[in-house]
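Take a look at this one chain, the form predicted on its own, written out in structure tokens.
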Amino acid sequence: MSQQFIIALDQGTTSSRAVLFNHDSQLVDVSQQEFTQHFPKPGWVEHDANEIWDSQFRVLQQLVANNQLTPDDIAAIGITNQRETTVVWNKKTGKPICNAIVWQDRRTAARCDEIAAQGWKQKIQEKTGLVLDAYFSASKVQWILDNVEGARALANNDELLFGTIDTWLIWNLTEGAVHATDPSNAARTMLFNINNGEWDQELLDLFSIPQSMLPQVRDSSGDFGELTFQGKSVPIAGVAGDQQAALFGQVCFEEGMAKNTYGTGCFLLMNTGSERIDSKSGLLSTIAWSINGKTTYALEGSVFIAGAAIQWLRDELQFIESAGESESLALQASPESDVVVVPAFAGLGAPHWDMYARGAIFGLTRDSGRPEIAKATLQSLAYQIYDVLNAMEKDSGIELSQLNVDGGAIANDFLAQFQADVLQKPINRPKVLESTALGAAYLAGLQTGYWQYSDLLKVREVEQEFKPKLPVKTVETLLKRWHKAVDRSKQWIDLDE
């Protein structure tokens, strides 16, 4: 080929993807493969880490083959990934000692309650910017070490390694030469001190995790080793957790800029610059990225279930055959319907942080059917983002004039318009919805000189702007009904169970 490209490996919660970008930031090609979701017990969510690696490498091979790429055609590889999901593997064999525990998994909620009862909540937040919750990696690692036969002894003998999914991919891509992560992923483990940029020994002791298991932390735009194929090496030069990568891909480089990604979950991030802002509203203070040793922070609101709720309509309820059908089904709903869906299948994230909330449907009447439930499910995504953005504006003192959006679910025009209505703000949807993959590509391209910052600022194009149409009073009524439903879904699981 006459020009070079960047490949982004986008390892998500339900699929592995390889995405090819050219120098104009245009998406050239995508290869994608879904993989198995495991639910061994209520509230437990697992992935086979080997299947993740196999699927990710397979789509990379497909992308290379479909576009007849040689190593000389690839300037660099960037990696972005589902965060918090925890893999522990044997250093000698390279094999995981158990299934990966996914970020949605709630099995360690009781352990988090124990730690809270010991008075650790504030200290953990001060060190990590996170709330004490089973969402993050630390309690998952401890559970593996305490519950997988022989794991604790292997760990104490310096024979086990831990990583989030980026680290697992880097290890495999470099054939075990590099065990590393970046600050945006390290900041999601609840083991990393975001104030000094180091693993925190006090937290490692709290969760009984040997430091020898932990990866080296390198700049998000940096050197993560090389992938060798066809006898030549291609640099792995950019790594960021999926939501931070999307913030970067939306070129939210300035303080106060924000984006929301509609993926398996919804994640609203605001760039807060070189200083962390601590939330009083249940949001997270986290690291957005680190470049040339300089850390950029962000405020984040995490909604656990978003696109996953549309998958629920498709897979569990079998209301639709594809996610795209949710829009046409919702448009068939009665405008008089009062149905509200609270998709708290994995508890409630920001700003509620209720590990014991569970999903619920309210307002059903005899004439409620598939269209009404589909419509309410889509609306629930927009309501959750309203709650997070409202909290974010309070914490930051910044009122957003618009919201940049991306992710597969927001291709749904019904959802995009309703989101604008609920927020009473314009929604800007870019031409390239692959902001997550694009952010990983940008980080890799900056490191290798493929792009300069000035290049990235020129290329973002808005595909459509959605402006509010619903009257404010109508929105207020809808939100009142939503908040009533949320309150009734909280603490559904008894603490004694």
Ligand code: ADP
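Computed from a predicted model, the values in this text were never measured in an experiment. Positions refer to the first chain, counted from 1. We call the rigid core the largest set of C-alpha positions that still match within 1.5 Å between the two forms. Compared with the form predicted together with the ligand:
Relative to the superposed core, Ser16 undergoes a Cα shift smaller than 2 Å between the two forms. Remark: with the core as the superposition reference, the CA shift of Arg370 between the two forms reaches 2 Å or more. The Cα position of Trp199 differs by less than 2 Å between the two forms after fitting on the rigid core.
Can you swap the form predicted on its own for the form predicted together with the ligand?
Coming up is the bare chain, nothing alongside it.
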């Protein structure tokens, strides 16, 4: 085979990466570059879309140069990206008309409250699978059209384009030839009807967004144009939002398979097959991917504070110098310690949903020290995932047989073992923890025939499987204590404060 590699472009919230994979799904090389976070006002988070493009293109060039690649060596390019972040640019000049509004940005919360008060919540949930929130792109696009000078007139004149980051990268990579996205990204805009796979006119009207701004929606394994370099072209053949790409990279192709990514927060996704499943506990229904015109759905639950709690141990409490040290410190804890940490620093998400909860430490005794608090903090990640997974199993009626994991924090063996214990299910940690980039590579490689499904099922290499060791009775006692602690941390902030 002359084409030896696939390149995944992994455009994240804090850095842009280009990752080189070979046919055995091995990660051959990575180039990475961080870019600037802008916080112009409290609650506002912006990125310079030009800087995102520059950094993404530079890491691609670096990867090509470092590995002396020619276009003939690269079978295809896949793209995965931070989701929901909103870019609006001028069709003629190719210049963004303002900074990109990042998914974390809360400036449109009041607009979302207004829409909720008009009774739209349920309709939006039915159409998009999402909970009405400023997090998603719709209200961000409206904000740009209403607040950037001249934007509304340009939009009405068909001179502006909207895209999530995947679309912005595709448009630049193809020098403006392709304005497209995939259903996993479209599903996060709150403008896309996940039942019929089309942009929803009623929602576009609600947010006053002209249809002409929207990208075409193409299959996740599909034709997104070509990147031309050294006089030859390489197909861009796979696109998915970061969490969906990770689900694909973890080879969760079958209904009922799930993955959890342990990063700053946690994202748990379960493949629910060709049917969307609606949650009774506030989880999201979303599109996992669309291949050969066939849509696969997923249930998604997230935990706001996961690896961030380890950063808190390191940066605020200064118990450790690096996140990795949390493991050796936890192992020094007294086995009798009953300390529980509830890291509700930003309230509690699914399935508790209490924005007024705050972080707390319970069960302190005179001998509680750094090791006991570090251990309890690591345990809190596993407990939170237990709660989300439990809700997901109830919603879907599917009981998981194992959990596939990835992300930076699950390199921690103590956490991985404790997660297996709490779930009473095996935890399956792959060799390549870069599931997100791998998923984008897989989507692209399947499209161009570089890989077949059977190749992918064969190559997923397990680095370690953690089997439950703690007796069920012990786990039940631990979970009871955890839930007691969660209950006591709820409603901490008074509404009138």
